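Given as structure tokens, the chain that follows is alone and in the form predicted alone.
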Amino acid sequence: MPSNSGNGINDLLTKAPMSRRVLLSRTSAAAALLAAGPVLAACGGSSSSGTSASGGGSSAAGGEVGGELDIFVWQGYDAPVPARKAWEKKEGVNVKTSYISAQQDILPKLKSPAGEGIDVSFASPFQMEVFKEAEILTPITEEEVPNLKNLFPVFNNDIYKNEEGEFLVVPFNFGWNGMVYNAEVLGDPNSWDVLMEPELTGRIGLWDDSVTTMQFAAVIHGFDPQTTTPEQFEVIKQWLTELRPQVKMFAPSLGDYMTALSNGDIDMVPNGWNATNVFVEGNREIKTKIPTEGKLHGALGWVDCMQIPYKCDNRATAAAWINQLISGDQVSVETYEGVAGGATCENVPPKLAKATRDLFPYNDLNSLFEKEAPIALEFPQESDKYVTFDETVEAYEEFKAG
């Protein structure tokens, strides 16, 4: 998901007064994810990942796979430890992580002599022209990845592709960033007015990520931030300027904002997590929606990705771990329930929990992504015509400071 700050499960877990079971169960019948042994045998099945299902050193697209697997991606991403203590014992594999604690630091890392032998990382559609100009990205293939092939056909789209048409990031998850509010106080909204309403003066939180802040104050305005001209942002700048009296905090994390809400103290989310709603413990009506109505709607939708940087040294692993991610096995299944997350292959769903699987309109998906939560790239880095990205950073700044 898009983001500034470390948004993964374990941000969420310090954060009270959120149990750890609510963060890592989707009903209350299912295991908590860190429980010694599989938790959704049943969801499994034959593997589907393209590796032998015998052991380690199976064979691969490109090679072997097995030995270290060096992977640099936001927590929760790296699947729950038995599940994947599980694959690397049958793979043969030692999966070493590190986490990415700020959306911006992924394409230095990847450049330096640090980048050295990351085998996955995450990618966001939302930097693809920026991965692609700097050349980090490596094509991937359907015989290196096989459950490409059950990608829901939104996903089989040109924005994950090179020009010859191969894939150089694999869809991963996906959800979006819309409303998330208080239903005992504010009811059923459907209008983003809503937000300058009197009775959400000093109630309303927002997600402190200016890149996500500023995409999404474009988006339901209708502009495209690739392409936001400087009349238009001016209009973005004077409804901030106008929504400023109603923000009563910036939240650093998922977690802060979660825990205010729960706690009763704001109201409203505008740039909300999609699922926050099954986070938040308490007895608060917590819903989340996309708006549909009034002059302003829509919210910001986004693809995680992930992707094999250049500088990888055991590329037939990577590609095998990608693929077991999207596959819908145990491992795949594990990782979209603890991260409430969107599955992009078809056959997957059906495999999650329906708290999970309904979090998301997988009949539907084109509408989603065309009409009420469209994908926006980031504002350009240089531009002589419209808005760039450090134009948007410093109108944010001005914002939250009042």
Given for the second form:
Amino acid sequence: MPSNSGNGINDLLTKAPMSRRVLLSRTSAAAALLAAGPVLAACGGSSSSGTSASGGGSSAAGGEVGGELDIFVWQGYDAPVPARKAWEKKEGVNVKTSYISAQQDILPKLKSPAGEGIDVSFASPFQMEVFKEAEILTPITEEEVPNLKNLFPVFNNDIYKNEEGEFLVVPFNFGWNGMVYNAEVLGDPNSWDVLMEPELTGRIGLWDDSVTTMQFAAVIHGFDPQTTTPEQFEVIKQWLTELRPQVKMFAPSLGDYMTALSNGDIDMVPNGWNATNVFVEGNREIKTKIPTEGKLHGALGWVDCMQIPYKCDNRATAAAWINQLISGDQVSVETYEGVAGGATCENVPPKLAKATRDLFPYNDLNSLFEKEAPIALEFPQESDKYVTFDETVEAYEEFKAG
Amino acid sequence: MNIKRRTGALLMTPLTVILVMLILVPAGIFFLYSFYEFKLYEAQPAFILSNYSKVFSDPTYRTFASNTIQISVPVTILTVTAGFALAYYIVGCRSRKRTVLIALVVVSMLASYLARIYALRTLFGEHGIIGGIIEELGIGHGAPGFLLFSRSAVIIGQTYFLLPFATLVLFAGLSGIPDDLRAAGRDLGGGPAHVFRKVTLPLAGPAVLAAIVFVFFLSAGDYLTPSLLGDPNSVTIGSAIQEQLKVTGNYPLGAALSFVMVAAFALVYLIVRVAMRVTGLLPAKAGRA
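Same protein, the form predicted together with the partner chain this time rather than the form predicted alone?
Up next: the whole complex, starting with the chain shown before.
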């Protein structure tokens, strides 16, 4: 599997000015790591482990693999039941799953008493600063998760690490939110200009998620959410105002817009999931695309990453589970197939079915994340200079109200 | 008497504990949240009124409130009217037919809410069952647009979902009216319409008030039907609360929106009650119940 050097996300990070907030957050993250030392030690720390590279493993720092593993994950990321049960039997583990229903559920739960004993959860790169400030994440080493060494170079990136270069999260699945459309009606559009065409008036469905939609709008305008100025934000808001008459529905879930597309009630979802066409049944020709022509271009890239929260009480098994999921073994492959996911380790894609593998440009992931679908970081929680998260939520609600 | 009262209190204790623990305590905590500050995805303890001032000052929420009223008022009128007619008919039926009809009303409530919404989408979709029939008959291309992803679709959907609830409440009220009273009205020279207006309707007043309140509250608080059947002009306060609680995680603002809505509900209840009292639809004594 070819790999690439260079890194768009790194460029993005290094080009971004070091604001007071970033400086403070990085300093606090470092302090958090120091402060979290005893906690880490209590749940296994980051010392050596015997987890095998092929997935699973018999031992790791802090204890043997086994016992109860509490995972708080997106549905589908808990692996298909037969494969998971086989792994549980082999390792003597009982996986107890609870599902994340929204990005914003993760942090409050992990910080609350309900987060006690959760061994594995998820985080997205755009939330990293907030997670670091909340001192949730614990470093994950290659000794604990040997398959980290198989990550595509694009994922071996500072964005996922602490100041000491240790992984705080393990990239697991990636994709993008972009143009999902009915090709029978729209042919083969390659520009976001199509959104404002008369034929799409009242024919667009928007995935009703303020965070994703506002990041998506910023990214296709070529703005970095972390440093979007008020002037740039006005451009985004104006674009949304023009888009609204075209919108027929706000879909509360992926499944909902898939049903509407499949029934022919809408013809396009601009912020749709790139693997939608795998799951839409029916006789419509649903396609997904990252538009490359016109003034607006690209799509919103995303990476779902696994983390071991500081309240974990079975670290060895948590590490073994993470290692297993990115290993390319049966559990791993079936999980990626089940969610039509993008594999983050180089050795996995050849083992995936062609339909799943062809969803992603594995031979040029750098280009995907650098040019076509940049991974957006979150709008800042506080800033005097740039547009904040709260302002984007307000703008989204204004957009919905019309 | 004393023993009877004590036994009653004893029997009520488990229910009281359940109500307090599962409704009042969580509601109290949620009320406290409405004064908290939202920072870093967290409700942080504070005592601020900015969440409430935002609810009242932000024109976005006025738009959502207006959408809510434009959906809930017609839903309430349609549902209570249709429910009254249905309940009135059922009450007048013979025993066996009445049982069958009530069973059918109850059975219609058993299907999953979501399943019923998606059934409506299949029925009303542009290329759904109705659209297919229209195309087959050659009288148009697909289903009319107002049937799905529109405000009228939400009104149709909510009326369909809430009709059984209203019917049961009204049936309970109407079946408690003795036939003798209506017979007395007729004996005194009243025609059917006059007896209905002067005897049946006032005696059914408390049930009508309960049905109105019940349907209006459920309709105004519903976020699922507007999300799944509505268009961009169907975004309601319920949807805004859901957005704050589920997507952005802003519990304080979501809580403030919720309690403003509760206050609005109380106001609506008072207005409806006074209006019914003034028009003679709710006898003063019955209204106290």
